[in-house]
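Only one chain is given next, in C-alpha cells, and it is the form predicted on its own.
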Amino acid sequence: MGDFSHLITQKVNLALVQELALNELIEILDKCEGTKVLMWDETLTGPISLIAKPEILKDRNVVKMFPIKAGDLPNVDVRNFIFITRPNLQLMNAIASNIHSDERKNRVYRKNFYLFFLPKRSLLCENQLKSKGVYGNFQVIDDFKCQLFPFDSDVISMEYPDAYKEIYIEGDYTCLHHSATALCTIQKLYGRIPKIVGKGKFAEKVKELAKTMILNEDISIERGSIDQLIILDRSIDIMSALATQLTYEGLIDEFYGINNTIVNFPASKFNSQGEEASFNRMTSTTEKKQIILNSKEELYVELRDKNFNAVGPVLSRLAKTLTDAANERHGEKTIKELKEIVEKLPKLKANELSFANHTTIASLIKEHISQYDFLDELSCEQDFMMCVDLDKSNEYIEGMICKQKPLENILRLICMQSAAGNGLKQKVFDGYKKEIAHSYGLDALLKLGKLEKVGMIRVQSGARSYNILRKTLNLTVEDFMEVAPKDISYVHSFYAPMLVRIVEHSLKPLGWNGLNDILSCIPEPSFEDYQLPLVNGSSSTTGRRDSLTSEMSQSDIPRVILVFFAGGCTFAEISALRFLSQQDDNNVEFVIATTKIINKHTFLSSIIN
C-alpha cells in the first residue's frame, strides 16, 4: 500500500476506496498512449494526492502536470494533453482558449486532447465547449468516476467545496445526486446497509436517490460490514459549522488550513533537522514547511482529537519519555543491550522529529489563541451559544464594523446571533446593514444578501428554537471538562455539536425512535428506512426491524455506523464522533463521510464569495 497503509482497517477498510479511485485514474491514463501532460482543475490536485503517488503517474508516462489556466498551453514537447476537471463553465472557457491558442500556433502539428469530468460529464459544460467551437477537438470526452477521497482510516470526503451554495443559493441539486452515487459506491464495496436514518429535507432526498440507484445496481444482497447509515443535513445545525473549534486538529485547520491532510507552516519556526523526513508531498517552497497530518503518525493520533488545553500535558509526558530514552543510551552496555538500542533508534528518531514538530505547532497555535481579538470574538460567540442576552453583543459587533475588522468575521458572528435568536430584531438587522454599507461598501451588502437567501441571517420570527434545542439536547454543559472529558462538548470547551448529539442519542436503547420528541423541534423531516427486504427476503416489516434491533443490541461485536454529512462537517465534529466510539457503553465504530471537511472560514467563504 505504500503511502496509504494508514487506511487499512479490519472492518471497513477504506484502502478499498483509494484502490477503486486509483484504478479509475489508471484507466483514464491508459486511454491515451505515449507520453502525456496532465492539465488539472486546481481544486483536484490535493484530493488526487490522496489516491495516487507521483510514481504512479510517471509509470503511466505522465511527464508534466499543470493547472488549467486560460491562454497558451504550457510549452512542452508532448503531443497528448489530458484535461481532468470538475464541471465548471469558467474552466471550459479556459480549456477552449488553450485549444484555440494551439490551433493558431500549430497549423500542421496539432496536439491530441482528452477531457475527463470528475465525477460525471456535464451537458451544460459540453454545450459550452460546442459554443466555443472546440468540442470536436477532443479524442475522448468521458467520466472520471471518483466520488470519494480517503483522508484517514475512518474519514472519507467527496471534497465537493460548493455543495451548500449550489443547493441553497443556486438551486442546483447536482451534488445531492453525486452524494447518492457516493453512498452507492460505498455499498458496492462493503455490502448493503440494513438501516438508514436521518434528518433534513436534503438528507432525505439523498436517501431516496441512493435507494433508487441501489435497485438498479448490481450490489450484493448480503448484509455488509456497515450496520447503519445516518444522513444529516448541514442546514439544521449552522451554529456548529460557524463555531470556533477548540480541538488541536480543529485549531490547526482554522489558523493554517488542512487541505487534503496537508498543512503549510512558516518554515522559519521549525528546526532544520529532519528535512529529509517524509513530510513533503507535491511541491513545497522555501518559505513554508509542508507537513502531512494523518494516522501514520502516532503522536498526531494521540493529539488531534484533544481539546487544546490537553495538548500540553501530552507533550510534557513525551518529553520525559524521550529524555529517559536518551539517558538509557549512556554508560556501559552489553552487546545484546547495544543491539536493542540500535533497533529502537529509527523509532526514537521519528518520535523526536514528531515531538519537535508538534511542539512548534502547539506554540504557533498558542500565539494565535492568546490574541485579544481572538479571545473577544470567542467570548462573543460563546454568549450566543449560551443564549445569554443576545442584544448584549450588538455593541461589540458594531464596534468591529467601525474598526473595519475582517468582514467575514463580522458576518459569522451575525449569523450565530441570528441562529441563537431565531433571527435578528428588525431594528438590529437594519442597523447592521447600514453600518456595513458605510464601512465596507455596497459589495458587502451583496454578501449579506447571500446569507439572507440561505436563511443564515433573517428577521426574528417565532420562538427561539435553538434555545429549546439547547436545553432539550443539553448542547451547553455547565460542568465541562477539557483535559479529561466525559462529554462531546469538550470539542468547543462546553458546547456539543448538535448533529453529533443527535447521533449520540440515537445510540441509546430506543434508537432513532427515541428521538421523535427531540427531532420534532427541528422543522425538517426525519426518516427511518430499512433495506432488510433486499437482504433476507423476509415479508414481515415488523419482524425485520425487531430482528435487526435485537441482533445489533445483543452482539458483543461493535456496530459500525456510517455518518454522512450532506453540506460538510468540521474536524471538531469528527473528534466528537471518535470520542463517542471510544466509550465502552456505546459499543460502536464510526465511519465518517462528508461532502467536504469545513471550518468556520471555508464554510462561510463558500457561500458569500
Given for the second form:
Amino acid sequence: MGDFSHLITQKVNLALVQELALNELIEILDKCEGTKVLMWDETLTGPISLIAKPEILKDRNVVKMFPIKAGDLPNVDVRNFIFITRPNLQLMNAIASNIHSDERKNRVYRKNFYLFFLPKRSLLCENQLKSKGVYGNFQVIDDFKCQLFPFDSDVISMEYPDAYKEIYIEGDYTCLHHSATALCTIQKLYGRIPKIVGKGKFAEKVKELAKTMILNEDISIERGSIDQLIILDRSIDIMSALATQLTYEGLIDEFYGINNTIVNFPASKFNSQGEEASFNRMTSTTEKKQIILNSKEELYVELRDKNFNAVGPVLSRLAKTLTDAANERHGEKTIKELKEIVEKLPKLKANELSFANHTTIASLIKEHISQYDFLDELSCEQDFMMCVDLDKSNEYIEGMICKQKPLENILRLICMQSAAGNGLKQKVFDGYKKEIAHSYGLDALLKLGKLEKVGMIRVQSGARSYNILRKTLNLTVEDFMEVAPKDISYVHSFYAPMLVRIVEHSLKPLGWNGLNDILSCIPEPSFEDYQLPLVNGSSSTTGRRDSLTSEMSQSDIPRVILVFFAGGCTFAEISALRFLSQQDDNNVEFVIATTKIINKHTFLSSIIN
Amino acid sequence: MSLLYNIGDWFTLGTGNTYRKIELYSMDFSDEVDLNHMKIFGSPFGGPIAITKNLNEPKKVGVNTKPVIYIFSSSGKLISKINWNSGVLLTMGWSDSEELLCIQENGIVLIYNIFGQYQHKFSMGQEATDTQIVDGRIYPSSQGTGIAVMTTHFRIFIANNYQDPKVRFLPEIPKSVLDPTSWTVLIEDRKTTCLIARDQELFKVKQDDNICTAVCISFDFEFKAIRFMSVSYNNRHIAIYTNTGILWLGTSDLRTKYCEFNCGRTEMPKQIEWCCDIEDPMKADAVVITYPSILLIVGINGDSNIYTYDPAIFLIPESDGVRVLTNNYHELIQKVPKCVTSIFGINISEPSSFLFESYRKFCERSHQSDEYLCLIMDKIEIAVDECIKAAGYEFDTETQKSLISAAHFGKGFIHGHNPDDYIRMCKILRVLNAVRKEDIGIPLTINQFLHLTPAVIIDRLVFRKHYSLAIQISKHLNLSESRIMEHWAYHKIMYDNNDNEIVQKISEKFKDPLKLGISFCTIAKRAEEVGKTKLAIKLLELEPNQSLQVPLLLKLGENKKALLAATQSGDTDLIYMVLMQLKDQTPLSKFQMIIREFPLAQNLYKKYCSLNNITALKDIYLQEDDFLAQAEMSLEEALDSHIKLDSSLLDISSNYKRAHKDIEAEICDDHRKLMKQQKTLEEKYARAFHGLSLHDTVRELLVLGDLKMVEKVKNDHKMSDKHYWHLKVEILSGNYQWEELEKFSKSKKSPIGYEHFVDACLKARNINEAKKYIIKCREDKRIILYNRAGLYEDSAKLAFELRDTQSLINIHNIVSLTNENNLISKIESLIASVSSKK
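Same protein, different form: I have the form predicted on its own, so give me the form predicted in complex with the partner chain.
Following is the full complex, with the preceding chain placed first.
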C-alpha cells in the first residue's frame, strides 16, 4: 500500500487517516469501469500525493493524469475522464469548456465524464455546471470525502486554502463547518475525545458544530486514544504567524516553500552525487531539485525542529562520524568485520546522501540569512516583539517604504507593530498610509483596507494585551538559548509563540482553568467542555481511565492531546509543540491539526491578494 | 442404507446427479384465472407472480382488449388486481425490489408496486416511442434491474437501472431482409450484452462497444434458424434452441459447447430455463424445457428426463433451482444438495446417515442405536455438521425437526462442541418456516435467504404489511427494528387524520431516534408527499439534525425556518440552497430584508454576488449604507480599468469621507490632482506618466532633470522631506554621481541620517564613498557599517577606542574565516589589550 511507514510512530497512528482517504479515492476510481484519465484541480495534486502513491492509481487503470485547464481535453484515447476538484467556480468553467469541446469533436462516441468534489459537492458549482448546460453530461457527480492530509506522524492538515481570508474578510464560515467535519472524522477513527478546551470565537464555533455533528453520527461513546482537544483561533496570535521562523524547517519553508512535504531547490547548487553531469544539468539554470522532507529521513528528524544556529554543529558532528565510518572501511579487517561493514553500506550511503543534501540546504539558507536586508528586517520585528518604540513611526519601515521595498514585507512589519501595541497610534497609522500611497499608489490602499478589515492593522484601543501577556506568559525570554534550548522560545530565538505557550500552560496542574485569568485580557471567549458523561461516584469500579477528575494523577501514561489551529499554524509552532512533548515532565504526546500550514509570506498574501 | 424419507420425488440425470421436486404449495386460483389462457411473470426469491391474459394471442376484433393484471403471492393468494388502462402492454417483469415493470409498445415503462398501485413511469427514448417496440426484456444488471427493448427496426435500447434510467443504444446489427428470430440479454464483464439470432446467424452487441460482432458456433445437427435462447441466472451458461428441435448447451461466451441434444420436437417450447446448482455449478447444471403438458429436463452432459404435466405449465427461474407453476400446484426443482444425499441417498454409508439412523433407533429405544454410533464415533463431528446443514435444505418441517434432533443427539457425544452453527440454523429455520407459510407465501430456500440477507427479507415483509411477523423476526435475529417502525409511522401518516395525535404517537414510540437509527426527517418527507404539509412541519420540528431539515422545509415553503436551520447547521452549502430558492421566490427587496436578519447568509450572498452579479452587490452596499465597501469596490473597479479612474476618484473619495476614512479620502483627492499634473507632463515630455505613483512621478522627473517641476509636485503633494531624500540618494548613487551625492549630503542636515547614504554606496560597491558617510553616522552604528563595508581594520580600531570587546570578538570571528593573518593577529592583540586594561 505504498510507503507511508513514517506516519506510524505515535500512539495515535495517523496512517489511519491516510488509509481512510485512500479508500475513499479507490472507491471513487472504482465507480468508473475500465481505463481512465484523471483530471486534477492543480491545488490537489500535492495533498493527494500524501495519501496515494502513483502505483496505486496505475493499479486502478488510471492511464494518465492532467491538471484541469480550459479548452480542449488532452488528446488521449481513453473513454473515461474523471475530474477531481475542490468546489471552485473557475474550474467549473474550465470543465464545461472541456466538455463542450469534446461534444464538438466527437459527435458519435463521446467520452464518459465523472466529477468528484473534495471534500463535498457544492450547490453553487453544480448550478454553474447547469447554467453551462453540461450538468447532464456526467455519469456520476459525487463527493470525495477527504478532509485531512497526513503530513507526518504528528501533523495533519486540511490544506484548506484561504481559510483566514474567508472567515475574516468575506464572513464565509464554510471552513468552520469543514473543520468540524474533520474533527468528527478524527473521532470516528480514534474514538471520542472526552475533553475539549479552547480560546477564540471561531474555535468555539468549531467546537459547537463538531459537538452537534458527533451527536448525529453513530460514534461509540467509548473513550478513544486521544485524551483532549485544544482548539485555538489563529486570530489570537497574529504576531507568531507573521514572525520570521528561525528553525531549520521554518526557514526552508519561508525561503523555498514546503508544499505538502515537497520542496524545490535550484538544482545547480546540488552535487550530482556521482552521476555524470548531463548537458541538461549544465545548461539549464531553472532546473529544480525536488526533495521530500518528512520523518522518514533520520537526519531531518534531528534537524527540522532545531534553531538554525544549532544546525551547523549537528552537521559538523555528523561529518566527523561519516569520515570515521569511511575510514573504518579501509585497513586490516577480518572477514566478519568486513561483512558487518558491507551490511552497513546501504545505510551509510543513504546517510551520506542525506548529509550532503542537508549541508547544501543549510548553506543555501545561511546565504539568505546573512543578507543585511534579512537581518535588518529581523531586528525590526524583534524590536516589536520586545515592545520597543511602538508608538512612533518606525524609521526602518519608513525607509523601506521610501525605497519601494516589496510592499508585503512592509505590511508585515506594520501588522506586527500593530499586534504588539494593540493597534497603532492614529497619527502613526495615517503617516504610514500616506507614505505607502505615495510610494505604491492607490492599489496599496485596498491592501491596507483588507488588513484593516481583518483587524491586523488598526487604531490603538483598549489594553495592550500583547504587552501584558508578554509578561504574564513570558513570551520574550531573556536568557535564551538557541543551541541547547530550555524553552520553546528558541524557535524565534527568544520569542515564544503565544498559542504554544497557552498549550504549555494548560499542561500545568491547574490546567485550563488556571489560564483563564491570564487570558482574560484577550476579548475572545474561552471554553472548557466535556463530551462524556462524568462518571459518578458509585461506578468507580470502571477504573481510573474513565474518571476525568483523576486525569492529572495519571503520570505514567502520556496524555495524547490534539491541538487544532483554526486558521493555520507555522512550522515553528509545530517545532515548539514537539519540543514540549520531548520534555519528560510534561508526559504528553501531541497530534497537531491545522486548516493549513502557513508562514509569514503565505499567511499575509492569502489575505491581501 | 436407504430410508424411505421423502425421496419419492428424486430423480437422476446421469450418474450421481440427483434432482428432486419439492411441492411448495397446492394452488387454487380463483375462477377468473385459468392459466391455460394466461401468461405469468414470476419474481425470483419466491416473490409475487403477475398473471395476465396471454399478450401474444391475437386480439379479437371488437372485444375490450384492455387486460387485467392479477398479482398473486407465490402461495396463490391474490394480492391485487390492476385494470390496465394505458397503452398496449407488451411484456412485464419484476425488479429486484419487487416492483412490477410493464413495458408498453410505445417504449414507455410503467412501474407498479405489488399492491397494484401506480408508482411512476419513464420512457426508453424518443426513438423507441417513434418507431414502437416489438419486444422487451427485464434482466438483473450490474447496477440493479435493467430493461432492454427492441424496436420495430430491430435496434436495441437498454437502461441498466430502472430507478435511474439512463437509456443507451447498443450497436446495430448488419442490415438484412431477414428479421431476427430470437434475442436475449446477458451480462458479460458487468456490461449488458445482447445476443441476436437471425436464422443461422448470431450477433453479439455489447454496451459501450462501437460495433457488433458476429459469433459462430458449431452445430453437429442441421438447422435453419435459431428460435430460442436462454441464459442461466448466473450468466454462465446459455441454451440455444433451433427450429429442428436441437438444443445447444454451452458457456455464455459461446466458446465452449457442453453438448447438443435432440429434443425430438419441432414445436416451439414455451419456456427454457436453467436449473443451477450452488454447490457444484459446472457439473450438475441442467436445463428445463416446457412444452404444453410436457416438462423436459436436460443435463449439461446430455442426459435427460421427461415428465407429463398439466397443459398450462410455467417456469420461474431461481438462483438455485427452477420453480414450476401450474393451475394446481407450485413446486421447486433443484439439485439435491450433497449433505442431503449423504443422509437420505440410496445405499449410502456416510457418517451422517449412520448418525441419523442411530438417532432413529434411539427414539425406538433400540440397542442398535449404539452400534450405529460406534461405527462413526471418530467422524461424529462431520456427521453432526451434515445433519445441521441438511436441515436447512428441507422444506418439510418434520424432516427438519428429525435432522436437527439427530444433530442435537450427536453433539452430545462431542466434547467441547461449538454450538454456534446449530443455534444459527435453528434460528434461520424458524424464520424460513414462518415466511414460507401459506398466508405469507415466500418460499425461500436457505441459499436465497442468505443471499438476500435478513434485512431485505424484513423489508419485504414490512412492505407486504406483515408488521408483527417482521418485528418478531427482527427481535428473533437481534436486528434493528427501525425500518419497521418507520414503515409503521408512514402507515400512521397515511391513514390517521388527527395531526396532533400522530405527532404524539410517533414521538412516543421514537424516544431515542438516534439510537433507533430513525430520522424524523424521512418520516416528515412522507407526510409531505401525501400532502399533509402541516403534519410534515410538526414532525420536522422533532428532528434534531438541522441539516436534514433544510431541504424539506424549503420544499414546504417554510423559507425562513429553512434559512434559520441552515445557518444553525453551519453548512454553507445548505445556506446557499435556501438563498437560491428564496431569491427566486421572493421580490428582491423582501429577499434583502429577510437575509439582513441572518448575517452569515448575507455574507454568503454578498460573496455569491461578487462572483456572479456585481450590480446586485452594489445594491446591497447602497441599501446598507456601507460607504467603505462602496468606496473600495469602485476603487478596485477603477484600478482595473485605468480610464475610469480620474472620473470616479471624486465619488470614491466622498464615500471614503462618509465612512470616516479621512486619510483615504485625502489620498484619493491628492491622487486626482496628481493625475491632472501627470496629464500636463505627458504633453510636455511625450512619455507616459499615467498610473505612476507620486514616488515614481518624482523619480521620473528627477531622471529627466526637471528640478522645477520636481519641486512643484513635491510641494503640491506634501511629499515628506525624508521620502524625497531617500529618492534623491537612490537616484544619485544609482547613476554613480558621487560628487552630486556629496553635495546633496551637505545641502543641509540629512533628515534620514547618513546610514542610507552608506547603504547606497555599498550597493553600488563604492567603498571609498561609503567611508565618507560612515564617519557622519552615530558612533554606535559605525562598527556595523564598517563591517558591512568590509573595512574590518577600521571597525576594529573603532571598537578598540570604544572598548567594545564583544564587537572585537565578533570581528575576529568574521576575519578568522579569511586568510589575512596580519589583520587577525592585529585584532587579537587589540582584544588582549582591551581585556588587560579592564
